[in-house]
Amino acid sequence: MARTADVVVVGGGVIGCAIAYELAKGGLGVTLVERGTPGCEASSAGAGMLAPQAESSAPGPLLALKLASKALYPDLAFELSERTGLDIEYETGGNLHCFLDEGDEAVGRAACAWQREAGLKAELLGRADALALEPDLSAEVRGALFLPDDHWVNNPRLVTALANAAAQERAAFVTGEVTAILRTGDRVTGVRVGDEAVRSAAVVLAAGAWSGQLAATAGLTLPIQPVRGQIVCLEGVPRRHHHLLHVKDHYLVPRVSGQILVGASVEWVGFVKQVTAEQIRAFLDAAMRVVPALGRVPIQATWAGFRPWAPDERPVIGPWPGLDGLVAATGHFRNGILLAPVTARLIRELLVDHAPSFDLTPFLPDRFLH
C-alpha cells in the first residue's frame, strides 16, 4: 500500500524544512523526503548570513523579497526557541565591508549611495570608527561600509530547529532518494522513493541543486545548476569579533562558539565536492589580511557544498504552468538561508490560502519556458 499525504516536500534542506513546518502548521498532511540527514547539503555548508544589502547590487524584486524574509527572522528565532528549545543564534551585529584600497572605497561609496536612496541603513566609516567596532582590524584597513541591518544565524542549528518543529506539527520524514516525480497527464500524483510511491495532491520541489534533475523525471525543463562553494572554519576561541567582516570577495562570520567561518568560493565544477588547496589559501590570505591575528588560530574544519543556481540568479518559486499540483521552491543560489522564511510562507499561502502576499511574477518557473 502506497504512502499518502496532502503534500510531499522533496528535499530536506533549509527551504524544504521551513516549508514542511509552515504547511503542517497550516493544517496539511505533509511528508518530507530527504535522502540524507535534513540540512546535510548546502544548508549546513553555508555560513548563515542574512545579508540582503551585501548580497544585492541594486533595488528590485529580489532585494524586496530578501528584505521581507529577513524581517521574519526575529519572530522565527523566538518561535523556534519556544517550540524546540534550540537557539539558532540570531545575531544582529551588522556587516563591515572593509576597504583596503581606493577601488574598495569607490565600490563602498557607490553601494552606500544607492542603498541610502532606497531607504536602507548604510554608513561610510573612517579607519578610527571601523577600529572602534573591531579593534583587531589590520593596518591596511582604511575604512569600511557599515551595514547595520545585515545579520546572521547558525545555519545548521536553524535547519535542525525547523525539522524538529515540523515533526512536532506531525510532518512525516521519509529517508530515501526521490527517483521520479509522478504524473498522470497534466496533474502530479506524488513521487517515487526507491521502489515505493508516495501519493499526494501536491508536490513541492525543494531539492536545491538537484531540482533540475528531478524535474526532468516528469518531462520538465528546469535550468538549475550546482555552484560549488568552499569554507574554512577557524577555532577562534575566545570570541573576539561581533560583526560580519567582508574583504574583497571574501567574508568572515563569527559564531557564538568563537568559531570564525571564512568563505566562500563560487565554482562551476558540477557535482564535484572537493576542498582545494588553492581556495583555502585564498580564504586564509584574505582573513589574515583583514585580521592578522587569525594567522595564529587553528583550522578546525573545511567543507564544500552546492548552491542551486538559476540563469537569472533569482529563485524559482511558484506553481508549474500546465501541471496541476507541482510547486517549485528552489534556485536560491547564495541566499537560501536568508530566503527560507519568506519562501515557506509563500508556499503556504499558495497551497493553503490560495493567495500569495507577494508578487511572484519575477520568480515563477514559467519564465524559463518562453
Ligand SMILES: Cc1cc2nc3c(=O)[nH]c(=O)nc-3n(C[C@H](O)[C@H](O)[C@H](O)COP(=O)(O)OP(=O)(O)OC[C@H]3O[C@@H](n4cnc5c(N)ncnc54)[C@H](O)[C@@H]3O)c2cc1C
Second form
Amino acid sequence: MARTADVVVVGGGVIGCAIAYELAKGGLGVTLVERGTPGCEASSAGAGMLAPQAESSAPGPLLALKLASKALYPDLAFELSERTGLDIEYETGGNLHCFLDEGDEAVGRAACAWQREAGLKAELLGRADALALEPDLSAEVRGALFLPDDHWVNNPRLVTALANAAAQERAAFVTGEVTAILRTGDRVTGVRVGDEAVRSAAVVLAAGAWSGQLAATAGLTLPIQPVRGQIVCLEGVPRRHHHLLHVKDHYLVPRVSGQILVGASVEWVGFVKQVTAEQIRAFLDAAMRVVPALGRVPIQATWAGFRPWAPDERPVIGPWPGLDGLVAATGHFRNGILLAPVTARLIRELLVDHAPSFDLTPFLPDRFLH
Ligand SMILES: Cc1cc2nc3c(=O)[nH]c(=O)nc-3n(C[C@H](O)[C@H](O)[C@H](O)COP(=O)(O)OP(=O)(O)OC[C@H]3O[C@@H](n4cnc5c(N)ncnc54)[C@H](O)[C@@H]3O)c2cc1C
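What would you give as the form predicted together with the named molecule, now that the form predicted on its own is on the page?
Whole complex next, starting from this chain.
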C-alpha cells in the first residue's frame, strides 16, 4: 500500500530539514525523503556563516530576507538546544574584513558607506583596533571593516538538530531516492521513491543543486545548477580567534572545537566533487597571509560541496504556477544556512496559514517561466 502524507519534502539538507520541522510543528503530517543522510551534501560542506552584510553588495529584497532570517537564529538556537540537547554553536563575534592594500581599503570604505546608509552596523578600524580584536593578525594587515552583526553556526550540527527536532514532532524520514514528482493533470499527487509511491497533497522541492533534475521529472523547467565550493579545515588552533575573518576573496571561520574552516571556491564545473591542489594552496596562502601562526597547525580535512545556484542568484521560494501543490524551496546558493529559518517559516505560512509574511514576488518560480 502506498504511504500517504499531507506534505512530502524532497531533500534532507538544511532547507528540507528546517521545513519539515516547521511544518510538523504547524500540525501537518510530513514525510521527508532523503537519499543519503540529513545534511550529507551542501549543508554540511558549507562554512556556517550567517553573514547578511558580508554576502551582500547592495540593499534590496534579498538583503531584507537575509536579515529577517538572521534575526530568527538566537531563538532557534535556544529552541533546538532545549528540544534536542544539541548546541548549534551560535557565535556572535562579528566579521573582520582585513585590508592588505589600498584596493581592499577602497572596497571596505564603499561597503561601510552603503551599509551604514542602510541602517546596518559597520565600522572602519585602523590596524591597532583590528589587532585589539584579533591579536594574531599579520604585519600586513593595515586595517579592517568590522561588521559586528555577521555571525556563524556549526552547520552540520544545525542540520542534525533540525532533523532530530522534526522527528520529535513526528515528521517521518524515508531513506531513498525520489525518481519522480507525480502529477495528475495540474495537481501534484506525491513522489515516487524506488518502487513505492508516497502520496501527498503537497510536495516541497528542497533537493538543493539537484532540484532542476527533479522538476524535469514532472515536465517542469527549473534552471538550478551546481556551483562547487571547496574548503580546507585546520584543527588544533588555540581558541584565540573570536571573529570571522575575510581576506581578499577568502574567509576563515573559527569553530568552538579549535577548527578553522578556510574557503571557499566558487566553480561552475558540474557535479564533479573534487578538491583541487590549486584551490587548497590559495586557501592556505590566504590563511597564512592574514594569520601567519596558522602555518604551524595540522590540516584535518578538505572537502567540496554543490551550492544550488539560480541564474539571478536569488533563492526560489513559493508555489509552482500551474501545478497545484508543488512548492519550491531551493536555489539558496551561498546563503542556504543563513536563509533556512526564514525559508521554513515562509513555507509554513504558505501551506498552513496561507498568508506569507514577506513579499515573495522576487523569489517566486514564476520568474523563470517568461
Ligand atoms: C563550500 C561551501 C561553503 C558555504 N558556506 C556557506 C555559509 O557560510 N553560509 C551559508 O549560509 N551558506 C553557505 N553555503 C551554501 C549552503 O551550504 C547551501 O546554500 C545550502 O546548504 C543548501 O541547502 P539545501 O538543503 O538546499 O541543499 P543540500 O544540503 O545539498 O541538500 C539537498 C539534499 O537533497 C538530497 N537529494 C537530492 N536529490 C534527491 C533525490 N532525488 N531523492 C532524495 N534526496 C535527494 C541530497 O542528498 C541532499 O542531501 C556554502 C556552500 C558550500 C558548498
